[in-house]
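In the block that follows, a single chain appears as structure tokens, in the form predicted alone.
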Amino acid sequence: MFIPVKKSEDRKENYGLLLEHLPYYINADEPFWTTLANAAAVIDYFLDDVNWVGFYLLEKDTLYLGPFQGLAACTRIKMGHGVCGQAALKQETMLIEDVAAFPGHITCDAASKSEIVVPLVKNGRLFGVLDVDSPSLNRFSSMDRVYLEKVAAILVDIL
């Protein structure tokens, strides 16, 4: 039951709305992937100029495609490979202004030009990553990093 909210023209205001509404779609009594499915939709709704929002979930040494919004994507990424694999390996957010300039970038959607990947970590344990792509170069900033890390913290809190 999505609460209809008109998005703002201001990115920071939209992040505020995202953080305000995300908890309505989180239920610790349901499987984590259910929460991630709704989270991907809510994030996609409140972010402008993005073409892919989703999650890759860790199993052994591989990230597997989880819930997402956008075109079909790569189904598995080895730790350390591509932006998602590097962010997971380092357990730190990676903000890539131009994916074509990133050595080893894995292309899933040729329209993607920039990317931000936020690890999902709780008590030092990696569960996966939140991946957001844009068809524009330099789409993501330190503000996106701050707010998407807050989103990730909300999500892993229920694990």
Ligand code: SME
The other form holds:
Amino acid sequence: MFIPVKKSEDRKENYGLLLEHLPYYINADEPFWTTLANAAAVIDYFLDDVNWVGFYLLEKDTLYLGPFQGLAACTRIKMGHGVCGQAALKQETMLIEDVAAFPGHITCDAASKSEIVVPLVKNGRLFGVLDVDSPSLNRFSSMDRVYLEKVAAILVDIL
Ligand code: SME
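For comparison with the form predicted alone, kindly provide the form predicted together with methionine sulfoxide.
Then the entire complex follows, led off by the chain already shown.
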């Protein structure tokens, strides 16, 4: 059962709460899709001004839609395509201030204006990506990068 935690007005404090609470909702002895389903919900709960939070998971050379919160989305993304495919290919976080200015951006929810994608990499092996979209331009900062990479590290540790 998810016990709603009182959120702060401060994004950094909310990230602290997210990192504190996430481990209670994931278990190393359960399938990774179960872990990622709860992770998507917990991340969505603690972040403000976001309209899509979810995972794309690598199978051969394609990223397939995994657990998420938000509107229905495209089901597959080729490696190197879109923001997700670029983050996966480079195995590095992509922080996009304005998705309309990113060549090859794949629109799933037309409301999305900015986006951050963090790869899930364990021992050099790519599992997939965490994708977070916002309806506001320039929503994400280096602070989001730092904390979402910490979230990704917690997740890959038990995948
Ligand atoms: N915008 C992403 C596609 C996924 S959706 O935003 C959920 C991209 O360009 O890779």
